[in-house]
Each structure stands twice: as C-alpha cells, then as structure tokens.
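Have a look below at one chain only, the form predicted on its own, in structure tokens format.
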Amino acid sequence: MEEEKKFVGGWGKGNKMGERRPEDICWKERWVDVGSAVRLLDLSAMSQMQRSFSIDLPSLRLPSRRETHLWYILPDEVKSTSLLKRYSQLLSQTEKDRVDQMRGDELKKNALLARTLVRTTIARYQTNEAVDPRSLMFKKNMYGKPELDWQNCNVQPLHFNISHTDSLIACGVTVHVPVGIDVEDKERKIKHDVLTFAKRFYSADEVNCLATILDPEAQRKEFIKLWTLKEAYVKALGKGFSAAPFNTFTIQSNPGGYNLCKTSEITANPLEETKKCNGGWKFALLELADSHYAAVCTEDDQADEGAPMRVIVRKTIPFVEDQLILKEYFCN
C-alpha cells in the first residue's frame, strides 16, 4: 500500500517517471536569445538590485503550436537565503500559507520553488507587455487541475503543467493545446515485484510486454518509463486519475515514438492497431539532468497536420541564470 501511495497523487505533485539515451541530449550552452553566456543577476549584489520582477525575467516568444517548452530547476542548486526570500515575495497569500503548512524545511523549500517556477516561467511569455509574476492568478477546472485565470484578458491561450520529485521540479508550457508532464528519478526503487505491481495498474498488453523483459533492472526501468508516459497523458487529459484509470489505456512504443490505445482498441492486426492507436495525443520521452526521466504529452492539434512535437528544454534558477539544454523533435 505504501508503494501505491507514492505513485498515485494529485495534480502537480510529480507523479513521476521516461527515458532517452544520454547521447540524445544534443548540446548544452548558456542562453539569452542566441545561446550566448549571461548572468542575469549576481547573487552577491542581489540585495542591491531594485529592478522590478518582470524586468529581471528575459521575455520569450510563445511556443508554436508544435512546441512544448519544458523548464526545470534543481532544488539543491538553490542555496541563497536571500534568493528564497525573494521567491517568497512572488507568491499569493494562499500559496504562502500552503508552503508554511508543509512539514520540514526541504518540503517547504521545494513547494516554494515549484510555485516560483510556475510564476516566473509563465511571466516570460507575455510579449505584448511585461508581466509581473506576482500578478498571475490561477484557478482549477472542475476536476481540480490548475489553470491560468486571465480574467478575460486578451492573451494567447497558454497551458502549463508541473511535476516534481525531491530533487527536480519541472514545468511544461504550450499554446492552444493542453499539456501534461511527469518526471521521475531514474533510480527510484519499487518495493514490490514489478509484474505484481503492474497487474494492479497497467493494461494486460503492457503487463505482457513487461513480462518479456527478463533482466530485473531493465524491467524496472521500463515500468518507470510506462508510468511516466501514462501519468503525463492523464494530466494532459485534465480529468484526474479516477477519470482515466491506468488499466483502461495502453502506451505502445513504435519506431517513431509512442501511441496511445484504448484497451478495447487493441487488436491482433498490427496495421489495424496502428490506425486505432494514433489518434489524439503526442508523446515525448527524454532524460533530464542525467538523473530523471521526463514524459510530455500534448493533445494533437489538427492544424499541425500530424507534424512531430518539438520539445525545447531549459534549466533555470529564476532571476539568476537560464540554460538551454535541448531542442529535439519527437515523432509519434
């Protein structure tokens, strides 16, 4: 039961787990607009800086219809007390109260960083005018998924989703289409037998696939990858775990990526199966910080005419530095 509690959680709690080979992480460089080096703020001089929050965040163009922008932060790299205090100033009173309710300094810090990442990431994308991250307002849909509340402002329909582990926090951003993301520590252990645990949550097709993997470590990793992809889909769907139980759909790998299939749609004919399993959603599976798997799921935009999803990954310490990590296309 303890394992079940860890894996099944609420929106934005980082219900984990995805992979890409280390050699697929194409290149790294400091980023401004064209990848040149920059320090946005010197920590030692931060107390002397009086500029507004919005000016301190470099503005970015909105993601295209085919893009997902994925930002992440490593909590262990944020050590400055003054910086954490500055982050706290971004939060609403409700958010501050929720942070204070967390038990333990580490949980409080991670909760603060999660809300900071959401606010500072979204504030970068409003190109018509500078947006103070403190001014952003949020609401929940009828199923409890957090959304932006623009209060009838004339802005692009921007979507976001957040996920975290103890050592990494990530936020995905799209325009026009819903997005779900999930991250998981690659070394996360599963206390129970993998197949026994999979039978409780996965579709029969996925369990059978796992059963063909004889090496226990490889089987564990594949289980985690599947969980990450499935969790990302449920979060993109926006209806909560109870509305889309994991055993009611199957994630199938193919040479170009991954397909989503409803359990009742899986057939013995591979060609027919592909036709029924392609519709509606795009997936990407990658690696972050050499330590985490990450999955991205977006609803297919009919205007894209089946074009591959492009994922742009940036690592950040808000108000300190941004680092472009990855640009890659993922085909389904």
The other form holds:
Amino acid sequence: MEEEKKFVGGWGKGNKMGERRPEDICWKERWVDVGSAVRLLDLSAMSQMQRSFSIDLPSLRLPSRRETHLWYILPDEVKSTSLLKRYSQLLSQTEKDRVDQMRGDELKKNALLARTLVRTTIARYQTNEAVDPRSLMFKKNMYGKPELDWQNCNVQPLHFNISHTDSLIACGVTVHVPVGIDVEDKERKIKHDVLTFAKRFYSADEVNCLATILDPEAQRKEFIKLWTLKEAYVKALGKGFSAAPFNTFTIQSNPGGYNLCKTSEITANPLEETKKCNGGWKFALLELADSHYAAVCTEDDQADEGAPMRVIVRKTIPFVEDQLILKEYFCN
Amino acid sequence: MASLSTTSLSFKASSIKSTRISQVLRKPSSFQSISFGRFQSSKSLRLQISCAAKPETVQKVSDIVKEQLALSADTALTAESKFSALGADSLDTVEIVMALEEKFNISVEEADAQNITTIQEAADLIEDLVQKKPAA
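Return the form predicted in complex with its partner chain of this protein as a structure block, the form predicted on its own having already been given.
And the full complex, kicking off with our chain again.
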C-alpha cells in the first residue's frame, strides 16, 4: 500500500497509551493519556474532515501557566515520501517557496518538517473543534519574530518558538507568556578558539566562568550550553538581536538552575557596573535524544515569580505517532 | 527577477560606476526616483547606484562561507546566496563574521553582524568598513 514508516511498537516509558495495532491504517478510537487526563475522542459528532484531522492529529490539552510543551522531530526518522508529500500539502504558498529556496534535499526536507511541526502542533491545541493545520495564519511582530495570528483565525492565543539543527527540529509552546527555544548539536565543533569567541561575544562574567574550565571538551560543551540559553532568551524577548546583544547579559549557572543577569552601566566607571540578577525570566536546559542541548526560556509572569518552569517533552512524527519523553520541573 | 539584474550589475557597476553617477547628476529629472543601497531603481534604468562590493571581495566571502558551512567545493554560490538557504544558523553567521573580521582586519558591530543575510551584504559591509579604517 503506502510505504509508511513501520510502526515501532511501544510508546514512551511511563506513558499509559492504548495499544495500537500496526495494521490499523487510521486510528479509529484512541485513548489519549496526556498528563493525568484521559480522553476518548467522540468521533460521531464531527464532520468528515474534522474527523480525519481528529484521528490523525489527536488534540492536546493546553499547557498550563508555568508549563512549556517542547516537541521535536528527528528528520532521520521521517523517510516516507508519501508522508512528506502529505506534509507539503499543509504549507502555505509562501512557506513552500521558502522550502524551495533551500539549497539541497536535506535542507529542503528539514525546512518542510519545521513548518509541518509548527502547523500540526498548534492545530492540535485547538480544543473547540478540530482545526485544519492549513488554515493557521502567521505574522511577524514588529521586530520580525514569527507569531500565531490568532486574531484572524479562531484559535487559542498560543505562543510558540522554533529552532532547528541538521538532525533535530524543535518547537516550544506556551500560553500566557512568550517563549524562546534553541537547540544545538552537543558535538558541534566551533571553528574558532572558544575563549576568543566568548571574549568577542559573551559577557565578561561568562568569559571568566568559561576560562575556569580547563578541559577543552568540557569548555566547548559549556560554551554551547551558554549559547543555547542566550539564544533562547533573545528569542523569548522577541525584539531582535540588537535589543539584547550577547555581551550585555549574563546567564548565571547556579546549583539550582540558570538565572539571567543584566549588566547595567549606570556610571562610566566599570567598577561600578551593577548587575541585576532578579530574573524576570525562567530557564530550562535539557538534553534531547542524547544528541542535543535544548534551552527553553519563558517570561516570568509576575504572579509566578520564582516558581519553577515545568517542561513536558514529546517526540513526534505528525500524523503518525507521539512519544512522551519527560515531564520535569526546572528551578532557577 | 530582481536578483538576476542585481547580480549582473553589481559586478559591472564598480568599473562604470563613476560614469553613471555623473550622468545621474547631470539629468536628475530623467529619474522618477534615485535609489541607493539594495532597492530597485526606476524602470527606465535598472542600476544599483550604490557602492557594490568588488568581485574579489564577494569571492573571498564565498570561500569563507563555504568553509564555515562545510559546503562542497563545487557548490555554486552567487552574491545573492542567502546564508539561511545554505543551512547557516545564528552560530554559523557569527562564526562567518568572525572569520571575515580576521580575514579583512575589520571590526563588525554586533547589530550589523546579525543583519547580514546574503554574501552580497557581507561583502558590502566589509568594503564599507575597510574604506572607513583610518590610514595606518
């Protein structure tokens, strides 16, 4: 029939998911365990099209406040040409044009998967009725950050942010507060000397911290972690890189977690440079698929200041399967 | 499209630039609008009246980009090639800028660094900075 990817039986550990028989072409009835809620899809009340999206894109409970949902795709796991064709049918013309602009098949595929991940994931959070991923509209804020144009389509006002590397594409979703994410390959080699790079772009405190790490490999890894955290912050802030040059803020690594310190030069005297480390932003740093660092940054809601961020990570292949990877609290 | 005319002209412009500019100054009324930088000029004359970078600068930038992004030697890059279309992420862009700073002995502002999206833009910025450097 179709050269669908063979279903690998079993779902994430700790996830109570109903058994699915590999020979099922579509999901007729599913028990979906998301968090502690168990929900049976009521298919009888839906139209034909809604039913098709409901079956293939099971809906999701919205993230609660203080929660970030992190979804990722591993491009190497998506090989079916019919599936990729189905994905390309979800994209807007502008998105298709951008995919075509990418140089090379791998980059084209990854660009396609990125847009697919965004559209299908956001469509699933629409709790009122099944939403066609194609109908979602996006806009950019005044600084160029992509956002869901939720006013023009009848959808929940979610925040999202996407990041990709050659081998992993991730999308973070929140409600209430902006989110920024960044992923990097753990083994990514920096062409320049790490400290030279850091001195050029990072803050003085971060350089000092990196300089204390003597093992070059450990230093490189810490550099990458800092990069993802700093990128995640700038992306969560959503005002472009010039609003928060990397050397104007420090990501402080504490036993409990990560903290943002903004350098404010009140006087011309560098000795009087003060640093505000009272947060306003929450951070989480995770490892995904044993191969990538992923940083998540969300704005602190005033009511939630100091409360930990909860992150729920799922790996997905849209229309095929989800796998719950972890649920964890990240403190600051 | 725009990119094709821009590419072909930006290579020629550096040699004939001075002639054209003097023509422009003599007949300002023949132009609906005079454009600078990277925007299309009026239809009567599709010319970039800007300081477009020399071909050798574009070539040097291309070489650095190829190296940073580990592209094969026969990858065809043009001045209009976009970093993002070649698979460059923000870390790549910053490394490219650092390599360009070393190669051309210039210093790029972070805001400028993040705004570079094509090889042409990088080359233009480099030449601008090289020109502005105080004489040794």
